[in-house]
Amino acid sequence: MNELIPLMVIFPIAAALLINLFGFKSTFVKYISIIVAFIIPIIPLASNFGLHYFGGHAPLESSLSGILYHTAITYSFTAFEQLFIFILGILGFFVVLIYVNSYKKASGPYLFLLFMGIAAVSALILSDDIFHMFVFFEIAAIVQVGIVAASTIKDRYEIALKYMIVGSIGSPIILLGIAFLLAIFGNVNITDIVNMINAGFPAASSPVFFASLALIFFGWLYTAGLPPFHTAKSGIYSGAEPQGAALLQAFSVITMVSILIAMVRIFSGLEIFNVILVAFSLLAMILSITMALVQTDFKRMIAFLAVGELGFIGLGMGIGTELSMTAGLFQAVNEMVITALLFIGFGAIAVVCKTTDINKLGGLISDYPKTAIMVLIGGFAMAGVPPLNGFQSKLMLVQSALNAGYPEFAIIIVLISIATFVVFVKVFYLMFLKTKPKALEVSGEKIPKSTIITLAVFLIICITLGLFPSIATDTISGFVGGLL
């Protein structure tokens, strides 16, 4: 067994231990959070690829049906954990790097919050037993809650408390459903569960089993931020600090494809699994863009179409395909990259501008040149606008419906891109390029390095996973390979 495997789980949780032991050192809090958090994305390509069992116990063979039980907390770690993990620890060096050059003090709950968070979301995707998956799937749902109450955003509160009790529904329902697996099968590993149904188990065609779908889907759809819950999702975007919103983002992300990736192992024999989910995703993609068209606030903007974008994830993985797997999880990596440099962008004029209400704005570009043309650049990757990564897998979603044999979803996906430029153009316009409003104060107050310094390493990695997309689609398709 590799013993760097926990370590990705273990490491930021001790840490976020001693930096909320320690929160009153303020100098402290920041030199240890910049040391760990650079240390973090180091761990999984340190590691060995592998399964590690918790406690050292091994799988037991059945006598009866040979089939191999996990009677330990069972790990996996591939190439495809470590492209998702490396790049989570990528974003979580460079938004802890923002906030301790951002405030004097820092806070040391709330980067307690930020390497839980980090944690609970790489215990997630590297989880085999959904019992585990379960439990920090709960620390991330509420670490999130808290970087929002954290925050010093206008009706932080009511957001945080909107979500918490959202969540109070979401969670207990895939609880019932993982109970209702635990029920037919006598285990909550994956791998178990998978084998027993290939090998013909009974009760896999029971109501009961489509009953657990049924609530783990609903579940997910809280988890991911669909509809119906896609209002409450965008809130707590709207609601955190940039750099925070960057990061919850991620883990949105994260948790999203670590519970769907469980979905389809258990579920993917339903005829009704593929159907639901590509039902959901359509209506998440249509219903945030309509959303995003109407804001005037363009935090409330990115944070629709940060939402809708996990939509197009959700299609590759229900049109089922091997090409469109791959594609809507290489739209996951872009979507982490591209939303935080969105967040993180719009951020820093919000706070120079103190405001961020697009009618109040104007002439920026000016001001800030860098910030400008990096944020619209990123819009661009939003959009598909090629050479950039999300032109890259979103051809590739365009082409595997195609080959599905489904070209209206081709013709939305389009669509949905066409309408996102659209409103990347607007927003861009009317910050940046029309006349600057004479009520308009701007303080005059630098962006920081570390804020240009994060959006340049972030736009670097969209244009050369643009160029270069086999750098990620290569160990993707391996992954989507072993699924189907």
Contents of the next structure:
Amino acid sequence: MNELIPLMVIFPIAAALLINLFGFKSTFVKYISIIVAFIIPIIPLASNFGLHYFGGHAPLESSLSGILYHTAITYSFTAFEQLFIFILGILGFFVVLIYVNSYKKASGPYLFLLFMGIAAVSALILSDDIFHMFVFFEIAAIVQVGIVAASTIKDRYEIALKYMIVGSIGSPIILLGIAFLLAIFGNVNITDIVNMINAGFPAASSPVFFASLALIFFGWLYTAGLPPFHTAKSGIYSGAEPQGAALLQAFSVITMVSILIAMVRIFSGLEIFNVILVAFSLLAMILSITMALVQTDFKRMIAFLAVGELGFIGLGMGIGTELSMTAGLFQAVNEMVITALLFIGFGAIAVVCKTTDINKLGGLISDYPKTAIMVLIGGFAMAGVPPLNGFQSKLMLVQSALNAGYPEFAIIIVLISIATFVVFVKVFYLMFLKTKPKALEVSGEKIPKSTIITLAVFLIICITLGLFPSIATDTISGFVGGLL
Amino acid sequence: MIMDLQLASLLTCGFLMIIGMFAAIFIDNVIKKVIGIAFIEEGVNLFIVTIGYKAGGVVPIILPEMDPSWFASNAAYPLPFGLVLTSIVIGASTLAIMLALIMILYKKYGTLSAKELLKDRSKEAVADE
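Next, report the structure of the form predicted together with its partner chain; the form predicted alone has already been given.
First the chain shown before, then all remaining chains and molecules of the complex.
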């Protein structure tokens, strides 16, 4: 059923509007949100793979060049997109579940933002049209700001405004890059642009094409939260509610991957593209782990680690071999689940202890043993400890770096993973094992069952992908083969 | 003359973007920053419109009395105009959200200084405790 392809975007948008409309009826909003969140991951599983042309406008063949031109916005749905949208749907379901269980009165606008975000990033990964991607990239950015502004964190408006100002400078720049592509090719469909480049379109080697790469790359850095935007991005994560942050990072990962794939398709012929991609990814990994090491606020620490992990994705894509790109995209899938687990797990501790300062915590393992064990394993997954999913993707990255003749990258990956492990051991000791400080008052509040179930499900996904990585890598490597 | 029009338009784009970038980065007043951001956005929008400009062209709406081949060679390229409409709507939305956030923060702090509004308060909170 190819008709289901656009439904992956239209359904969450329609649901979001309905929920916002009936936002004053809290019980209705709660039930309808759970039902919608349950249906969202089912749609990609029920849909057939293929293309969807909006308005039914199929591509037309040029009588001069023989190139097929897309006359309408096109969505491309393969097993790769299915994997990402399904994982996003699962995360979305559990985030909504935690939210409706945490608050007596559900906020219609907040749930509206969550569903709009899911729709926006689904559109981003499905779209074959770079301007259409820009539109949903902007919607996703506004949603991220909205989720932060709707939180109960003290400095939420300041964080939201800072991100908005930075983003509002980044967005026109990415749009200017797209406008340059439009000026060169007269088209914004990525497949059409790639076909024109492959057909030897002369302007593809013009300085304007380089300028377009520079501008879109700059916008992508903002999207991904790579340097120089890593501080603003980590601020957004730490400024959101825990479950909101879990979904926000998934939005960032999918947005980053979607735009990165578009860039790889259009600009991979330019040697400089891979060089700058690797350089910024390495910079992100090193800067983020350095910032994470010195943090005393554990939410901010995870936020920096989440940004740093994005560098692994960029590095894999930048090395440019089939194995490295598969590893990079596998890392993206893993990161979505692991970081969501950590944000929700640590966030639950922050709620019951009413502090995020690790120096004020201690001895929590006796109060919250299940949560402690699960966040520890989540931390190990992020650090790349076997047999978890993070280990598999990082091992693939190390192998691909060695195979491609870049042992120095392999060393950096191992060192960053060790540093991540050190960060987690330190935080785990300070929060859970160290003697409980006298000043610490644990409210006695239990961590909700919905949070524990969510953590357990995410952990099962981490272990399953760790033991059977081929569930994801077969799909991803097939996609990467097509990309190359 | 025709070339001059496009050139003038492109120069205006550059001018708008440079002024906007200057205001957004270097001016401390957040309202002026937002005005700068609006300048950047309008500069980019003008650039997109300029791409679609066709000297002596007609509006890209085909009428029954028009010969299709004449229309194809004389109509302006419609895609940039479609894109720029969407871009204007997005720009207006982001500006509205920024202004709403500024209003809230102005009520809270009584200042429009970006240095004051956006400074890292986590250190202050630690010092207070």
